[in-house]
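The form predicted alone is given below as one chain in structure tokens.
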Amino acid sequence: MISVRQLHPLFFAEIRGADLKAEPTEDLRSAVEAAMEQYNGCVVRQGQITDEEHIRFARLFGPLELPPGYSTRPRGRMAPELFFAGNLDPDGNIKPLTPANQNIAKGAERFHADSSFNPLPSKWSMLRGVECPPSEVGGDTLFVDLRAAYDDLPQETKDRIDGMTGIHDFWRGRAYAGLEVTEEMKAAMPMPPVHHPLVRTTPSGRKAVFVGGHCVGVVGLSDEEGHALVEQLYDHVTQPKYVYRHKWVEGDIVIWDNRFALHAATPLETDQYRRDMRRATINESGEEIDSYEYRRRKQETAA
């Protein structure tokens, strides 16, 4: 029997009951889509799963968006089509705790929602914690519910959005969070920016403000306009009303819509634990494809 307890009081829900090492089930599927409906963001609890069976889980709700280079990716000690966060190297050392690795990680601590900006139809992520450290060294998960902050926006501000276009970009968005960027880092890794909607609606019909790490501006106003008004909505939605903190256990499998909602990494301030967290993102629709081979077919059909 699935059952479902809320755990923050505006959304963010516990999951027991769903067995993810059985062949999943349409009540399976049904039960996870109208819990995400309704609280944006979940922690599946049920103990420790295997890449295989988190990747059949994921699947259930639309096709992968595969990680970069997917194609090439040797099969090692995960599984080529989950991406990974954590301080492990591919060996599965734990990565020394110098400022340069600091650095890498500083970029996901600040509210972002995953790939967009990339052109793909992003939907869902699923991560899982593998090996989690204790808590109060940290590593937890903060995620923030863009619907509650829509809708306590003053409605001359929603007024003023609605209809709106963010720029999400990657490298521009790393640059104002003052992160290193190279001009050898951006042509090692061409990210054009994409558009996104500032004003975003459920299949529910509720609404939500659609900004985070990667909304660097708006289309329409000019730089440093469009900066400050992605700022200003950034600055609403991360406060600490419509934040939760999720403290993980290992087994955990948390998703949340990366349409409707931001998450941030803490920061883990030492080396002496191992974090080893697998993610699949699913996307609405398409085919299973990295998002650098989607771009280059569709710069081959353009050209």
Ligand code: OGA
Given for the second form:
Amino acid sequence: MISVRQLHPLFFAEIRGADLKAEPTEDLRSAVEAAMEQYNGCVVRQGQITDEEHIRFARLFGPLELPPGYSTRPRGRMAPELFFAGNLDPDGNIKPLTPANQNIAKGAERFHADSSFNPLPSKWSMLRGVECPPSEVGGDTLFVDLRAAYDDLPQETKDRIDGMTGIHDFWRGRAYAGLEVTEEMKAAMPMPPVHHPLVRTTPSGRKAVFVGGHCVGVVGLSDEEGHALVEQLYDHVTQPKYVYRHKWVEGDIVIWDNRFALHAATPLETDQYRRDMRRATINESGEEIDSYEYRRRKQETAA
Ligand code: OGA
Ligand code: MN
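Target state, the form predicted together with the named molecule; input state, the form predicted alone:
Below is the entire complex, every chain and molecule, led by the chain shown above.
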């Protein structure tokens, strides 16, 4: 029996009774879809599963966004369809907590929607805690409900932002997050900005204010004015009353809707514990492809 229990006054629910080691049932698929529409985020609580079981579950909801360089990536300790979030190197050894490694981690410590900087139609992320440090040393994940945050905006602000288009820029977002960004880094990984509406609508008709770490400005406004507006909205949506804090239990699968929720990592304070988290990223539609390959093909057809 599948049961659903709300975890936060505004959003997020826990789903129990799913058996992801068995071939997923239509009941499970529709229960998760319904819970995601209502709660915007879900924790599927059950024991450890394999990467293959994780991928099979994710594919019930749409085609995967594959990690950059997917087709040439060697098969390592983790299935190449999954993204890594944690403190391990590709061989599975703990990366020391150096200033350089802490700098890299900063990107995910600002609230963001995964992949909002790339041109694929992002839907959900599904992050699985394989090895989780005790919450006391950090590593919780925070979520905000962009629907509730939209509802509470003054009518004047709703009227102002209705119909506006946000600019999502990976490198400028990183720079604003306090990361060192060099010309070499940009040249090695060119990421032209993409656009998303500043106000998005859920399938059942709720509105959400779509900002976050990669959203750096607004089409038609000056850089300063656009940045000031998205920062003001960012400060509004990240108020503690909109935040659910997830404390990981090993085996948890946390699903969030990247169109209507933001998330942020909390820093790890020591390198004494392993953090091994693996993420399937799901698109609304299209073929399974990595975002670099997708951009490359789009450029080719444009040329
Ligand atoms: C992610 C992410 C946060 C965390 O996987 O997209 O931002 O706490 N993770 O690992
Ligand atoms: Mn993320």
